[in-house]
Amino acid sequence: MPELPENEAQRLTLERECLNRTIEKAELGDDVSYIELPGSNELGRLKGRQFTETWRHGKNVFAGSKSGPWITVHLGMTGWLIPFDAPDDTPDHTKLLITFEGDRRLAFRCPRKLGHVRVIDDPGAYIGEQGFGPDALDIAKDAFCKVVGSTRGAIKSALMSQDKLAGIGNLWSDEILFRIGVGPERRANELSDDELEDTFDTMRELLKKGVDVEADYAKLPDTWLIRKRDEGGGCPRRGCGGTIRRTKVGGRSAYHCDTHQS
């Protein structure tokens, strides 16, 4: 599932390709019964308006204007926002198509379930209503250590809990724990103050790098778990010699090294 770096890359795409263009129409695609999308009245609110700014909070991407309305997009498992120009064909599995004046189009492509698009009035109010925690790149260190360090469950689950910390999922929680040498099943409230601070610093470092490369993971170092996330494979950490194992933590797969993570 796309996490913070992928969603930030999508926000940047919207910022570069779709701002300050008047919307002629917004319409649903085919086979949309399994996905949450705006109704005709909500889509009608977009006509004649422009997206003049973008925002991202955790795994949610927003585009709109100060006076509204806004769209909020959750990519789900396989969703993606694709700007393109007519007369190019609309991408397959397009669930929502926004037509701007001129040639520019914006497709929300989503082959599988779980993604959604909603029309809202205010992103800040929406974030509060949904109960999302602070964005993983905005939260202060003290607040992070307090909310994560007070969690009795596994540290991996704490990092992935969107009501505590928005933006981190399966992939990046594994990467953070791999880097700091902490096992995914360790109880979060059993981490020392130094370990919690190291977790915070590492989280910010890794997420910023993921954002810098706009989620193109081929540009990340070979020593990162994200490049060698294969069960039974050798640990990519230099000099470790361990093996990558796969376990279940809170119902989610966790990839970790059996040697340098404990």
Second form
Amino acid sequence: MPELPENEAQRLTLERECLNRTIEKAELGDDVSYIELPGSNELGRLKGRQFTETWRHGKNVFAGSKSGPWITVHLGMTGWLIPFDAPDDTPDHTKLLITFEGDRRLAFRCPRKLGHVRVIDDPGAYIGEQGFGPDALDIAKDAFCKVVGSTRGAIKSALMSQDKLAGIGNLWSDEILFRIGVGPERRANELSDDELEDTFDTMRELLKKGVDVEADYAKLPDTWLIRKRDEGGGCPRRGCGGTIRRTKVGGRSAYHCDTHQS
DNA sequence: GTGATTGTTAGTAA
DNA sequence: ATTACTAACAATCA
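With the form predicted alone done, generate the form predicted in complex with the DNA in the same format.
Up next: the whole complex, starting with the chain shown before.
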């Protein structure tokens, strides 16, 4: 369930549960068709090493050490990292299992197989090669306004395009636009300078809040759209009285209020 | 059976 | 040459 806040929560999990433990084994799960995972050579590189630091850029989570190697994890739509201690059972749909010294293990569970794990040498170089834009919590305001404001497509699509800025997906783009009262299909280059700056400020505010609660949506205010993504439901904004609608924008479902977003 | 799902991407069109 | 849009990928759930 992975956008920026979820991935940051995953990074924290790695930081807390998987650092400074020698890797004894890294092995593939049962059904690994249609999913990209390290081959035996790369898995072998992990043996005997430790993860001593973590990093995140957009929706990519990293664990590794100064001298490498690193793993990079992309959760896809339904991927998740699950640390656990033996003799607990390995979760179902585990595609990759890392066994550390002692009883600690780390499972990459990915039922829908749209995620991946790769072994790399340098996270910074990897981000560059993949063509990702700056992290959404790292990009400067002027750079944001320039790159988003020069996009002809829908503002929602611009916020979600990982090569412009990395980390925002379908739910959080909806949330940002809901907050600032802008319809998801508005052309990005037709937003005023004030609206662009408002988008930037709101993006930071909301993402930081999502990170604060470690992407636990139940802890977010019930005046947020993310708590009320139901077509035909009442707009959760105080005093609005509008109705939540679902439309298609850029091939994705865009939930928005029919009254205060335009 | 139908259509939806928090993601990416190859191919196509403008 | 870029940029933007569509369909496809896979499994599961309502």
